[in-house]
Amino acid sequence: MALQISATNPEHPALLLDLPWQLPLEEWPEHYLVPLPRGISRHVVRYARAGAEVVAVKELAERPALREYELLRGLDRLNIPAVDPLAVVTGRTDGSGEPLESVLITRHLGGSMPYRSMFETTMRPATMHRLMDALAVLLVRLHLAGFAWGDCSLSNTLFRRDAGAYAAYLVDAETGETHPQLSPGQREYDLDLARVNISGELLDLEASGALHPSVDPIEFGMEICGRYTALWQELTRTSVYPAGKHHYIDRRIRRLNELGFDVAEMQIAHSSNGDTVTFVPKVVDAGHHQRQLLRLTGLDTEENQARRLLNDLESWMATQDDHAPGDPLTTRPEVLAHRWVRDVFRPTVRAIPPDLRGSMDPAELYHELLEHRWYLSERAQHDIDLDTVVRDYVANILPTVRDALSPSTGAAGPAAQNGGTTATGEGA
């Protein structure tokens, strides 16, 4: 069988052809390799330079190599934090024509290090907590996407600094499985494997004298499970609110956003007597709402704007009857989104006098009005309608920030002038 490089990007095979595929990975000359820290692995793994890229090369049998390649591609489509799969090389032979194992090639994640290497150094408690939070978030994101990892460990996870926190990335997907949805038993089994693997690696580091004395291997493994459980409950729990207190739903959505997740869908159901409302969010990774809003409404906005507008759109859609006057007998999201733009978004924005809008585009202006509505509703402890919000906003907010809204100043919008508009409450 001839050497074959399977890749989704046509540029990658040309970059990889110069690597010494006729040699076992353990025998690659040093001038091909890049000395970067790596975790322990059951397979031979090396970092190499391919053109301007630094790639991770893992030697394994053909079938698992192809399977892991497809799993990583699937995670990439779901926007899950994982290494980027580049290619699979099969049909390798040595100088005597003897077959060599296939290799999986992934792009090295710039600025990252294996979790395991972090615990080999002196680490402050605050850093340890950030590492635990990042790893718990990664596991939750995988499970929300229906992915059972099967081999979470410190060696199979990379971390990268992210604005004062840490972001965790999956490296090894060889044992992973994708399902439409994970059962509680599947999640618990995956979490227990993570606990055993993580504590085991820390015990190994402790035995070698590399682990800082402040780190308890067993306690750390248990702490990951505790943080995962708390985060999972916050993201998936069903909330029951008094009818008419819709700003409680907005508060819950804000809390989820602060955790780094977006609400893609909402199930809102009234009780039989109409006294309570049940709210069930479906959370996804941040980053997809900008595309979704553009697809549904044609509004091209920034990500935070898109999140707020979609949350408002979803809440509004939940209040609409199945057979709306003037529309076909359908509740397709595209139809409802068009009605929301026509009947809610545009009239609300146009209600603001043009001379008071300054440089704010319509999406930012509507976002500011939603912020002000939340502030007024929290203060009044009941929902405030948009017409009242617009009147209060025009009368009490815009006149005080006219200068800040002028194009020449480049100052922030009026939300900062509310003196608490963006603060979130507790409970609910």
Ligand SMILES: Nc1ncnc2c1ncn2[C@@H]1O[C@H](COP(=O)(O)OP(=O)(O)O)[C@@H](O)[C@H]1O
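Residue numbers count along the first chain shown, from 1. Basically, rigid core = biggest C-alpha set you can superpose within 1.5 Å across the two forms. Computed from a prediction, not measured in an experiment: that's the story for all the values here. Compared with the form predicted in complex with the named molecule:
If you fit the rigid core between the two forms, you'll see the Cα of S315 move by 2 angstroms or more.
With the core held fixed between the two forms, H179 has its Cα displaced by under 2 Å. Once the rigid core is overlaid between the two forms, G91 does not reach a Cα shift of 2 Å, moving by less than that.
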The other form holds:
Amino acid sequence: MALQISATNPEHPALLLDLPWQLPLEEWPEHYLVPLPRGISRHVVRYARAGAEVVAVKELAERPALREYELLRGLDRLNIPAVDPLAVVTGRTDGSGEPLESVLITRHLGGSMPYRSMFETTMRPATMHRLMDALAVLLVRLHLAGFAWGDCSLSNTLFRRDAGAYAAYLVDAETGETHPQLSPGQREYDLDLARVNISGELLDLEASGALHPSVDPIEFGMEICGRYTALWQELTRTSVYPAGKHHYIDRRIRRLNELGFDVAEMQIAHSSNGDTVTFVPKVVDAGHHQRQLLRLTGLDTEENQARRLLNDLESWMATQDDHAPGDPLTTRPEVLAHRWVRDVFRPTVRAIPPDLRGSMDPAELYHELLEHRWYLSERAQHDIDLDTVVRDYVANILPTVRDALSPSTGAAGPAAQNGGTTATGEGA
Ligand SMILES: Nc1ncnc2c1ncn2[C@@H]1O[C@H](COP(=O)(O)OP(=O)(O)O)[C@@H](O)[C@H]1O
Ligand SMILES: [Mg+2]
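Here we have the form predicted alone; I need the corresponding form predicted in complex with the named molecule.
What follows is the entire complex, opening with the chain shown before.
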């Protein structure tokens, strides 16, 4: 059997060919590897360099490797936040011709943190609630798409900063199954597995002294169920309105959009006596604001970041009444949006020296600056301009949080770390 690298992108096999496939993953020499934090796993997992990319390499039997690869590709097509599958390597043999296990290769998810590293500094309960929120949203999105995870847990999730909150990504799809639609029983079963896994993981953290004393592992496990159920209900319930009150439907759609979801189709039925209207939305993917921001500005961000940036863009647009009358082009939202990126967003982010940005991406940084502006304006009881905000942020906030921002331990942006220093402090 010869070494075979199957990949969707024709450029990837060449990049991957240089890796030492004849060695068991555990014996790969250091110079191939990238020492980034990893979560707990059943299989051997390592990060390696492949060209300009960092890839995660997971050693497992051929069939599950191919299966997981296909499942991850399916999730990618559905726009679900999950790690990107790059390739599967099969037919490996060692120097003496003995077979070695296959590997699944995924792109290392930049800016992500396994939960264990997030708990290295004791995590405040408010931050933990944010993690549960993110995980509940991920599970709802998977279930809406007909994907039963089969092993939802903190270890199988990666978290990325998202405007002071978190965005959760699926990292381990090995146990997943796709169906046209999930039955309530299938969803409940999946949710129950999540609850048991999460409580177990938190109990482990508690035993090692890494858990905030006020956190009850069992209650936090149940919290995921509460949040999941509330969101599922909100997204899928049938509403009944008095006839003629069509704006109720608009209101419901707006609310769904606010939650980040889009409505693909809807069923509207009138009751036989014509008094009431029943409305059932078919909610499709999340990422409503993400797509809107991408379309308007070309900026590709997480959902909460997008919502935040859109708000800022909108209020900035409202102040732009200097366009020439009779020149309709300059008034188009896309045109204004590009001006905002060029004149406001980019210069503001660039004003923060790169070596002080830690692991924050531009959208997260901009979000932090908006938070700081809010805090300064509240304190001063009048609006503070962004230039002043940037100067104050660089002088007074960044120095105090620089250490906390190193990629291995940075559990949250400065606003979240420094509860009370800026407007997103705990309880805000
Ligand atoms: N693409 C990736 N990007 C970042 N981290 C990854 C990636 N793939 C795997 N990991 C890390 O490796 C850990 C184990 O991966 P996982 O797929 O859960 O292995 P297992 O199937 O053995 O449980 C994850 O918790 C995560 O920390
Ligand atoms: Mg796993």
